[in-house]
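As a starting point, one isolated chain is supplied in structure tokens, in the form predicted alone.
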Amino acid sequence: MLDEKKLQEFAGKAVGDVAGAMSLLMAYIGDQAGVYVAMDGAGPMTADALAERTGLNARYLREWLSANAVAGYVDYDPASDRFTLTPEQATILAREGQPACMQGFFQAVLSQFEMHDQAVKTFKSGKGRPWSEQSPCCFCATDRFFRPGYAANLVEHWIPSLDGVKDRLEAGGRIIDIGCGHGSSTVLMAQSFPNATVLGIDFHAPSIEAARKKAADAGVENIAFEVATAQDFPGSDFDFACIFDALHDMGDPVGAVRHIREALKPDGTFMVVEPIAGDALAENMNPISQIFYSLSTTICVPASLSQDVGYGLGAQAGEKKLTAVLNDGGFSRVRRATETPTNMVLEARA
């Protein structure tokens, strides 16, 4: 029998989410824009005198202010009909590079229900999905979204958590960063440790000449960039290797790892950076779980079956698959290094 309280909870949470993802469109749409950064620090203004400031429609604006302050993304007094960006809404919504601001992880979703035809294709099929065939916003908003996130803690704690990493990278040495993507890791580890040498690898053409591209623009010299896969970039003898949410996406992580473990040098340390996850369904039962089960769905675990062996270890694959997956391929020591709120950082050596 139908329990109708518990109906009524439901279609409430469904009313929710519904609202919830109108409100990640609108935020998107005030960054590209650029109306949150306008708003940010000028204080209460009427959706005219925000028309004037920003150049744009003003009943477009009083829309748009009008679904944000429902939302709760921008305050609004209704004695003086004027809207406010606090600083805590801007730090979230307007100020790019803050390790809290979410627009690239906006992006990213929203990069997903642009190519929603493909997703329901590809899940009905059964088959995989590559990398290469994901919206190029999809690219741009995982740079973006990781990025605040590596200048945060990749320099400052991660690499610091790593016995004796830091000290070696100083000093010099050969790093590699395989699935690079645009590079910003890499770029950061090149200016962070001038002594050493960087090769970034990625098997996605157009984003290791994106890399190429931020690491002129960075002006570091001690840095390359090479198209290639896991299991076969070039070189030999690397002091650090490493991986940032990248490893779940391949199809076969254990010959990955394998060769990482063959290029590095026998006191070599490769770590491994991969989202937060409990090792059972059962831990991981809140929105960040839900978040990357959901991105798993239609691009990590689709990228995965599109290659060689398919493994299909998904973005909450938890410590316990991971490490298994590290052992396999050579590795008999690992541990968790430290993490975030939304990552787990592994060391791993022979």
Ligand SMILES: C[S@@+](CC[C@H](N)C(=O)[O-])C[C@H]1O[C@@H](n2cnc3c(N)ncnc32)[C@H](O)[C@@H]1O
Given for the second form:
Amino acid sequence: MLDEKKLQEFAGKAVGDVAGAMSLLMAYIGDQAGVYVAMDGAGPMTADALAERTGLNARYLREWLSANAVAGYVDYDPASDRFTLTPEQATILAREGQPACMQGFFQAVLSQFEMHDQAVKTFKSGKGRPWSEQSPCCFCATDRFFRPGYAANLVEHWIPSLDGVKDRLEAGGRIIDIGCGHGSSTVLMAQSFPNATVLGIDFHAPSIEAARKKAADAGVENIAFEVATAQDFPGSDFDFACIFDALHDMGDPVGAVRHIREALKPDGTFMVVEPIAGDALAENMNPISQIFYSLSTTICVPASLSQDVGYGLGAQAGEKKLTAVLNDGGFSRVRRATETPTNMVLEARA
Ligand SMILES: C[S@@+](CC[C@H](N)C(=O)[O-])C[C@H]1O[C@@H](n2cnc3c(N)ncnc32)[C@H](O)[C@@H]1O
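Same protein, the form predicted in complex with this ligand this time rather than the form predicted alone?
Okay, now the whole complex, with that chain kicking things off.
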């Protein structure tokens, strides 16, 4: 029998989710139109004053500000009819490059709504969908979403958490970043370890093009990029190999790990950064996992199923499954070196 109270509660939750989905779109519009940046530090403003400041249409701004005020994305003072972006809201919505800025996160979700027809088709077919068939917005969003976390953690926390790696790379050595995407992690390592050389590889040619441009814009020279798969990239005698949020996207993660093992020096270290997750669904009943399981349904699992083997690890594989993949690929010593609220960092050695 239908429990009326439970029905009302669930309906309320669903309405909240619809409101949240619309908030993401409003936030993205504000991001792309530069409204949050214009409001950051500007104090309380009427819609008309904001229109003057931004050159945007006052009527659209009033509607947009109203949506944002109800969402709690801006503050509203009814007495003066003024809107304010607080420092906390600005940190999440306006301050590009800060680890807490979530615009890249929002953009990743919107990139999935953009391709909703394709997502339904893939889901119903049970077939894979290559990474290259995501919207271009998805590639930029992935980079934008992950980059601040890498900037805050990679050199300061993750590499120092590995046994002897920081000292080794400061002295020199060869680094390979596998599935490097737009190359933010690759460029960071090249900048931070000027005595080392860094190779970034990815099988998605447009991403490698973007990565090369990023390195050229940053003026780093101890870096190179190649279009190659994780299972057959060129080169050997690497001191340090790493994969950032990409192992679970691969069709043959065990084959990739095996190839990485062969390309590393015998005493080299492999660092695997993956989305944080417990080993079982029951341990993952939280909003971060909800987001990752969803993105995994439309991006990661289809990307893996579209490749040879089609292992389908999923973005919430958990440490046990990841360790089994690393063991099967030839790394006998695996430990969780460190973690953040969104990522776990595994250190693997032969
Ligand atoms: C979620 S993105 C992460 C990109 C980048 N590491 C980052 O953190 O921004 C996953 C990346 O894995 C790459 N990828 C997936 N399967 C691959 C394979 N078998 N060989 C090489 N790259 C692969 C995709 O092209 C994509 O750039």
